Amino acid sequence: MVKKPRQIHLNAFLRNVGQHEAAWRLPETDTGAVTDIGHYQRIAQLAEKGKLDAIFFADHPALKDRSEDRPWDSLDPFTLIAALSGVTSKIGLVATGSTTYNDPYGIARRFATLDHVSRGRAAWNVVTTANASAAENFGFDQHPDPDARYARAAEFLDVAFALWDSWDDDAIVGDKAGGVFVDRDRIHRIDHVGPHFRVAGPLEIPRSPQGRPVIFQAGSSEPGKDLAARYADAIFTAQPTIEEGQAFYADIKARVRAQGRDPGTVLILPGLSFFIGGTEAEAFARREQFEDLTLPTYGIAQLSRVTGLDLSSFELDSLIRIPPRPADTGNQRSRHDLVHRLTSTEDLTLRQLLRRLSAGRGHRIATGTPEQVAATIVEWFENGAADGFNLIPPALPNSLAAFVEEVVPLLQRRGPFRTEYEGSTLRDHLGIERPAVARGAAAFSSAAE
């Protein structure tokens, strides 16, 4: 692949009727859309109309606290993107899958299948699952601690990479005259034996169009960053300010380089929520409309889960300071740190903090005209804070439609953002080469190597 000039990469993180916790309460929101495939088909096609790189779905294998306060992710993301592959033709398809509550063979098999079905548009967002209540749904006595989860995740990825590379690209010979469909010498067992898994292989599925599905990683803790530096093609992170974005960007690129990989082939994509108006005042009024509909019960439950603090009796209009994270804390390390920094640098009441977190849970929020939102994206891109963004529309489909119709044309005019897809696979869109088959220790290195 010829190296092309650097361009802005944009994905759409799609959460049922919108990421904002009060999106479902807007007068225009169809609450039945949460489980309506037609709704997801329309927003996938809208994202493709905007020439975005990919659509991105989270996964929560347990019903979250205060589910009465908002709709959550009800549909299995893998099944959902498989369905959406049939109504789109270019846009990448990213499904989240847990390495804690799945097995490597099953995940490798499903994503290889999706890459064939979608003709090379599949990506796996690798997570270790922070929600401790998921353990009870999978027969675990307790939720593993973060270090144990990340150790399992590294071995999980080693096995998945080996399975995806267990077929040579030319293993299918299709010799009708000779009666040979595949050359078995070009299909290889992996015979993996490790602390967490024993997997013989090979995969029963031929090597897929992208060689391996694209690997996304979501997590900003120290073990999460180490995992991403070794395996990920793209990283989804929460960075509320450009200074924090620049620090994270430099840190990850240095870790990637230390792994012997090319930092230019690993994309950093912070989350970006946005409120767009004809004027800045209109945009802030729109944001305030959302925030006025928030339910403090929901925000308090989420903040308590992230920090480990019982905030249920805290006065909403009292100033709040979230203390630093204890060294031995279990889950949500990076989000605890983020909220601590926010309350340490600003004087916020609990109510104000909850309103601030309601749109993006700590992600960057751009509020203003289309020109101002586009300027934020370009500023981060040009100043070493991001290679693009995972867009987090507050409400769906309206917020995404506004972005596609009003912001995308500005990015296309001032560049660098595509006006047409130049390739057919997600690797084409991201500028990431298709990896050659690798086995043994080499199989566990990045596709960029």
Second form
There are 2 protein chains.
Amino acid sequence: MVKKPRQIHLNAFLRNVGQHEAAWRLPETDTGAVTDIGHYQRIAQLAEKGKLDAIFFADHPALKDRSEDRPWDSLDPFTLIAALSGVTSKIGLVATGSTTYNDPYGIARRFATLDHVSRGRAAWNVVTTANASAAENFGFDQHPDPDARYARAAEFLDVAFALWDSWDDDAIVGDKAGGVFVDRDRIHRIDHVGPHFRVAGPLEIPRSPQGRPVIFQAGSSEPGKDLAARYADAIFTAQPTIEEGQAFYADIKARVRAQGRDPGTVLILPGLSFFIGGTEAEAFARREQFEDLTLPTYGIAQLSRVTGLDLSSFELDSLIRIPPRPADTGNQRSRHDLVHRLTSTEDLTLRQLLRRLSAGRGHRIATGTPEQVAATIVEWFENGAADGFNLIPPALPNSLAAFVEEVVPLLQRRGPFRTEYEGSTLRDHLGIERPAVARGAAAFSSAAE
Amino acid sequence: MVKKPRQIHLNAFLRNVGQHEAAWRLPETDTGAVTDIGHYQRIAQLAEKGKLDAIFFADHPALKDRSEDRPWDSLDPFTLIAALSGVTSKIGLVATGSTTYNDPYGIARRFATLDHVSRGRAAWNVVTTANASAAENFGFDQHPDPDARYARAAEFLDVAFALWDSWDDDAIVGDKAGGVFVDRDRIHRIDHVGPHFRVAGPLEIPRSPQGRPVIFQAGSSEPGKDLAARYADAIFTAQPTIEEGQAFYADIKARVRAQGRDPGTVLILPGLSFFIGGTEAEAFARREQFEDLTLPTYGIAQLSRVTGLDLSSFELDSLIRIPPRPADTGNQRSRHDLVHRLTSTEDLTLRQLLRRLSAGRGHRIATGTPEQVAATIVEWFENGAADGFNLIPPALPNSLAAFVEEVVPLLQRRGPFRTEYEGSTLRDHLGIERPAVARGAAAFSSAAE
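Pass me the form predicted together with a further copy of the same chain as well; I've looked at the form predicted on its own already.
Below is the whole assembly, all chains and molecules, this chain first.
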């Protein structure tokens, strides 16, 4: 295989009518789109028209606090992306799924099926679910702490990988004359017994087109980074500056190497929010339109949840400094660290902090002309801060349409982004190989610990 | 609302390359179709072309014994039917899901989402999973007995119904100027606490187009019939003769009435397998082609599992009589009763019994011309044995294509079957109303017991 030149990878994070909390209040937004499959079909097809690597839906198995203030991730992301598989043909399909509030057999089976029905485009964004409100929908007395969640996640992934590898690629014989449909000697029980799970296997599904669905991971906590280094094919992260992006990139690639994996096969995709205008002034005016429509109640509730501080009576125009996170406890660790860092390195009022967070929630925000947005992407890509980006359109479909129509052609002209899909699977788009079947020790690292 | 004339309801049971265990061995069968989404898209569209009410996939969350002998329900049915929502627009979408090996929040969320993304075409075929091999994929020490499974199923459905009703229909306000997206006072926690589940709710999804997805149920055991009478909108059943069909029909309608429900709103759909030919002789020759390709090993393993008897060394050409089921124990109770009844009322060799079961697995088998098949349907429909049928094509796509092209026009000409879909939701097709939101005692009958 000839080594291809490195390519920018672009994923679209599709959150109902846009990631920005005020997107739904824009005059042009159709609030009915939140549960309208036609809306999601149009934005998925738009992303495919732009030759993006994948589309991606977040997950939250509970009704969020302050749902009166904005639409949220309402529809089940897996069901939604499965439905979109039928109206797209090339783009990768990433659904988030919690290892805390699912069982490994069920998840492994659903994602293997998605990989079959999408003909090799399935990916699972593995999360441990940071928000405690999910616990009471699943009969838990309390939400497990992060270390417990990550220990379960590692074993969960071991089981899922083993299930996906429980069939040899050639197990279906289809010998009509001899009356042998599959060769049972090429299908293997996994007989997993671990601290969290007992799963006999095998899966009842032939090995899928990609061998295993692609694994995405996010989270910048220590256990999150270690989990990603061990299992992930691609990593989402929130890095507001190129320097922070470079530090994270170097850190993760070193962790991947320490796991005995090739760092070139694990892609790092920081989030990128963007406000595009014909001129820089127009872009800033566009951003301001969103910020003028934000509701402080929503941002304050979010910030209070992340920091554990009650900020409901804090003056909006007073300077705020979020103290560092106490020890290694609490959920949303990376988010807490981020707002601590932001308020320690700059003087910000609460209102300014909320506006900063509402625009990108701690992600890099590119505000400018299409040329400026493209230049930011290339700068990060060429300077060891990113292998591509997780695009975070503030409003949908409009922000994504502007990106596809105005920024994508510039990236294609400069060379590091595809003008056509070269392969048909998500692994093809990402430039990562289909894994061979692995069994025994390799597939059961956590059980051996 | 003007009362419409009673209509035949037809559902297509789509099992990979056909329900008949030898379908995969026919010369024309593409064995690769088992995991090929193109195959499923074509048969779903074929069923929609035939104006059928719904398509339906079974479920089995474990690899079956004797999988070397025939293809099985490999792909996850929910994922598959969600994928098919995008390439169909009218036909109902029924996926089977186990109440034993799922949690109610997850299932309620996925089916509510399917109802949104299909624009009101979702249905859940509720099963308790009769096959014990699933237990060891989900960390169970043993498969729960039927009574335990049905008790859990009833509470599971109470929780799912309450979650689907946790939003008032008008909860989304979408007041951009006032900054109020939803009215939280119109969204209600369910705070369910029962013997099997604790679920706080609410669901994070607005009430779906059908209010609640349609509920299908099957199984002819006593607890199965009671569960169906209480919760189901439509019931699948296996009845080999019109007399047995009439007895079952009368029994279920009485049970529905005893639950305080309108018997007209609960549809009874016996299974119908069919072999169609230009002449009766051609139809029987077609059926014989399947039977000549059956593998006794498969049927014997199935029969041994259902009856608990080891039949592996029983002579194929000896007369067999299956003894009655011992007391009220064991799984697959209705199946056991059926083979007992078959072998008590007729003299059958093991080979003949296996052929009988392979053709229809205890369902009515219509073998004849299109006119004869249509006449069977109308006879059952007009004589208190059925509200329609669950069609069981022995081979796919061919048997379904023959039915759609040759039998459907006859039913349409005779009047009791639609020539066009009149509504857009599955409830519209079935002629059952969208339920109003129910809360409190009505929604929590099992918790109050």
